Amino acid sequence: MNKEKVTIVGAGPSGLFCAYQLLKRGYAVDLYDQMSGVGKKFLIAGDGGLNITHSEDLKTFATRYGKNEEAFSSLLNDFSPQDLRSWCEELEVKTFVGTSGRVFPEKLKAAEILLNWLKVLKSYQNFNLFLKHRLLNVSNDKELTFEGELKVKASTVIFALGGASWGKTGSDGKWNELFENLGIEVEPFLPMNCGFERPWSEHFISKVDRTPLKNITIKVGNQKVRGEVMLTPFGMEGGGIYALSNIIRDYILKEGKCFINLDLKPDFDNETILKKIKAKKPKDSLSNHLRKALKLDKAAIVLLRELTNRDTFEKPEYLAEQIKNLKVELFSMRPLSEAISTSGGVSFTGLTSDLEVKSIPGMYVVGEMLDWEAPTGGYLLQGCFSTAWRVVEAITK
């Protein structure tokens, strides 16, 4: 057993892997988190199943990272999708790639990942966890204080606070101030994997409260994934949103608004939904018609009536066009604390490639409260397990 104690902030995914990989290696580990328990956002995360990575190759994985591109290239290269899945076994926890390429435990919850996580920590005789401790303060000389007036002194740290989103979960971001005061740059917190708001009518609330458009296409500017499109009383969420979320946000913030455009039935081109619209029967009502020869469902003919000139509405030509292109204009994101993720957090810069801070040798930052973003879909969690095992490695050299 290595003497060297680590002091860890923070109990979710990035802070109990250093946790797990430093007590493997030999060192003592005091971990520190404000909640009752570890793992919360984890846990709520992994309710409807819990995505653990993707699939997909390297080289596109990385490009996910958007702005820090590159950096996470290395990062995944040190500890890939793969890794993570070896890493799983060592917990008793069989992987699966779905179809879509994203990559789920067998049989366990994320509950029992979590249980068998704790057991195999709680093994290590020089491990100790200390919940409902809120951190309130970090000097130049990493002494923590903590509810209670509990000062430790840490000799080596890695802070894993989370970012800004669920704060009911303890990933409220109150730790940015306490960062900014020792002159660390944290960028301002902003939503992401989030939905976005825009008026309906008093009818389409009626009709459409909540329900999917499954297997449509959404792009904004030039890019455009496949997905699904959630519509709410406030307006739009669900996977496909998410994925273009940033940008999305980024048009909102500079121009006050977001076109988006979705294609209804992307598996048709126009020539052939123009012609299965004009074999409507006489006596067919539109609606029915729509149903029928095109699949589509009662929330996208209801959406199609709420965003469409209802003059020219019933004209093939027009109609087969706004299947194919339907514009939809959105205005705000919804509130910080309903986003999945956010963007935000300690700026990059103020860290060495090994994610300690440059002015606070001994200080870590890993997972979610650096200044990344991704999209659902596994990105979320591996990030913070190639961030957190870039610093136990570093730790360990």
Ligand SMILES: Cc1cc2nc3c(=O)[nH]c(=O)nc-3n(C[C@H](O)[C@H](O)[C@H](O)COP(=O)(O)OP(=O)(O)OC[C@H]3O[C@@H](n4cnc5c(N)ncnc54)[C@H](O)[C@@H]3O)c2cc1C
Given for the second form:
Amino acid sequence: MNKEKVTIVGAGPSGLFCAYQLLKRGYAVDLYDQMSGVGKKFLIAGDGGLNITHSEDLKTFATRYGKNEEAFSSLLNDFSPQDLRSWCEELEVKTFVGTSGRVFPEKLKAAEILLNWLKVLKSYQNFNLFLKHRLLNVSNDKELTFEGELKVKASTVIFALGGASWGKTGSDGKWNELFENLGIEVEPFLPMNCGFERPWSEHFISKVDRTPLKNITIKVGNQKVRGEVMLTPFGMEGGGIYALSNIIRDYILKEGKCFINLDLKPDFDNETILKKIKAKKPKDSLSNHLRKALKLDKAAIVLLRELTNRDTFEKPEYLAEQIKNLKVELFSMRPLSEAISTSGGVSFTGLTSDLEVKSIPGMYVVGEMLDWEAPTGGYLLQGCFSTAWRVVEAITK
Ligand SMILES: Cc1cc2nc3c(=O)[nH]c(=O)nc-3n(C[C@H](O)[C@H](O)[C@H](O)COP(=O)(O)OP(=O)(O)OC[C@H]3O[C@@H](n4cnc5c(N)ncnc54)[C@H](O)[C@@H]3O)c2cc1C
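Could you give the coordinates for the form predicted together with this ligand, as opposed to the form predicted on its own above?
All chains and molecules follow, beginning with the one already shown.
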């Protein structure tokens, strides 16, 4: 059954999935990575509960990839969220749909998937894993140079080198120069699913340190999401912010700042809030009353005091307005290294629809190193698996 050998560089989920599918189809695989272990970022992704994909319909799913919606619509059609769940079952890992529609492995962690995945890979005699092999150069005729002067001439090579955040996992984005030297278009990296900065008063920082505002809505421009915002000493982060992070980021890059509007009580209209504020008994402090009558948590009250005029709390009408529509100014992104994912990377313009480099046949690019972005919610990993599937199909056709 031994077919051609495929060289893969990058042993994150994208590279590992290519290896799995190629070995299954009888190909030999040499897999290289600069780290001492595989899937380091994948393991970190599992820390807070591995959200492997999402259960929503494919049409909506594809819209999550923004300007790349069309390309991903086709990619998802070929390897869908359901296909990804079936593959997890193949690895004896059951998945479930959470209340938000997100899909998780039953044990929530990435370790079980990775362990079973590696067991399968290692069961193939024609699989070789080369860890601690840092790629230093690539030539037009697909000669790869690794640290220590090792040169490998590949006939078919897949690059799965990841984005440029969480460098300690190996995804350092330093590969961009290697590709630019080959004349391949690489878009600059930008943080995605990241936190944002604004100055707070010392008083605020002393009161609020990584405190969540739960179940609020966040609006920027004409986009609105419901979720959680984490107040931090540097500014804000959390699911609700991540979901809008590309829009906030682009405003900041263009205008030096971005206004977001928070609705701290999305289930109440202005009138209800006003009525509840006015029901305060003279003996109650306003903060206590807001906590009891509106279930407004302490962090929300501290935030209101930080961002509004001193007399806000003396004017019920104005206070109600601020609770429904609190304006927050954000000025800068947190560093790229901290972002959950990055946009930028190898541009689709230099690739065929099979993700093969147009100018270098036999050279393919998959996963987060491609120039696409998506919010959290399982869209990142699904994007990695679907692009990897496309390349395996092209090679084995
Ligand atoms: C905190 C956190 C939580 C996350 N949670 C989720 C989640 O719940 N759901 C979700 O969908 N996504 C999540 N993600 C994102 C997801 O983990 C990534 O999108 C995914 O790991 C990208 O896979 P990849 O294989 O393309 O790249 P990576 O996983 O980044 O792997 C790239 C590999 O290439 C290797 N490499 C890089 N340069 C070289 C070189 N020069 N030589 C040799 N090897 C090299 C690296 O060592 C690395 O092993 C999360 C990310 C983070 C940081």
